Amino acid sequence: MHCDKWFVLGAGSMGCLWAASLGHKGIIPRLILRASSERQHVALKLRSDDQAQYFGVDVVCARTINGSIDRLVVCTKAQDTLAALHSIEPYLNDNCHILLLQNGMGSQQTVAQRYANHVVWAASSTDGAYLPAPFEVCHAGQGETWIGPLTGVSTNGFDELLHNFRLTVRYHPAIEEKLWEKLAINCCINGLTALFNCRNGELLDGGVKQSRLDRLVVETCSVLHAAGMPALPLHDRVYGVCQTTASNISSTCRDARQGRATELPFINGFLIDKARSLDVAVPHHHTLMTQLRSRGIR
């Protein structure tokens, strides 16, 4: 069936993944784009264990959306996406419930506050995925997606999400805590493997890459207790995580390979604004932050 009411916000990996998904449901999104296509209807190309499936997906942008946006799923970088929601902020109904997939944190909260008046959600999820060519996503490791309210909701207006469909989605009551668990893992292994250039395995080396690894561990799970969070086996998660993707690029390594603007100000960065307001001292996630940006990556 075509929803028109569903939109996905961004057509990176995770946009491009999300929408394929929704298609796959039967649930067939508007794609918002940063600027203006001249296609307005794209083959959404899906690849997963070999396998290769299409979905035709409208593409739009803020200034070609035609209708109002009931259900909004927001896959942009932390970074753009305040910006992003502004541009189109006209077509969003009263009753719109916004779920937010951002990496890293501060930037859902920053939302939740400036869209008040509309149902936020934010999400924490473990799907990897790529981009080969635009508009056509690796789903290139199958996780689970924790989804939760940041604003007061008496009704899920996600429900669709969370049966029968190709991504494994659940519901969390305290989605912040995921988004700390998630947070935290990412804060000891994404830096690093911009900073050594190197895929998640590759941490696991016995020797300075691990060492490194370990320092961050401890300083995390600092902040963790300090922050009052539930108490998280952080070094076997962050372990198991390398382990499990062992031959993935983490998402901020593949932006300084390109380039990019990376998330690091919502992944270690809001850590240490997070250390320093509890006077925690994180002295190698400052020390990773100093030697990234010496190198450009920021």
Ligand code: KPL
Contents of the next structure:
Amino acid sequence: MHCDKWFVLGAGSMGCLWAASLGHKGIIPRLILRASSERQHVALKLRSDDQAQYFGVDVVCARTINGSIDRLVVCTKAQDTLAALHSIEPYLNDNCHILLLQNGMGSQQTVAQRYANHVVWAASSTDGAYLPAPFEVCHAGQGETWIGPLTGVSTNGFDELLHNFRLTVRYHPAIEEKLWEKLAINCCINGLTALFNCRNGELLDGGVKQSRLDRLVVETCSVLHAAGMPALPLHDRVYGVCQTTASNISSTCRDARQGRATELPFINGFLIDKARSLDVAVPHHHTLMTQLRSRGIR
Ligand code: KPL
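Alternate state requested, the form predicted together with ketopantoate (shown: the form predicted alone):
Every component of the complex follows; first up is the chain already shown.
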């Protein structure tokens, strides 16, 4: 049955994964696309473990939303989030809970400030998904998603996600710590994979790539420490992610291959800004960003 109150903004891999997973639970959301589509209804295909399931969802765009939004899962790229939210702002209920699933940091805090009269949540996810075709999502790696409020909250608007949901979702009262953890991992892996145009596992080459990875890890740890974040065994975590996602193309490398704007300004860009404000030197991050820019990767 369609559930009037739930909407998913963005039909990329995460948007389709979340829409299909909500559908699997019987909460069939409406999927908000950037542009109007000739179709008003799509059969969303979810592939995982050699199985395929279909979920019928209504698709709308900002102009054709008919109703008001109580629960919104935002799956746009970090750089598109504010504009996408702005386009649907008139439909947000006063008590709307907004869950942000962007990579990196910065965009979530901007949204939380701009939408201070709503309840803004952030999520940090390690689920792996890609979109082999429009509205067809492959859930390649079962991860976990931590969610928590960025602004004060008295009720958990996303309680339903914590149980009997095909994605593993957990509540974290200090979600910024989780965002920092993922940011730190992405700061070491994503830009380098885009620079070398390689899979995550290829960074552990025992040579040039790996030594650059190691230097990024050391610098990232210094920023985490200066920012007062809990100590993290970042070296082990980064190596672990490179091993478990060895055959993955990182989201940044994928964007770079397709000539799209990447989320790097919200990943290494955020870290570099933070380092500057904390007076921490991060020369290897600067070099990485300069080299990426010189290749037209932004
Ligand atoms: O989060 C990722 C990404 O691609 O953005 C990693 C952890 C690097 C997995 O590919």
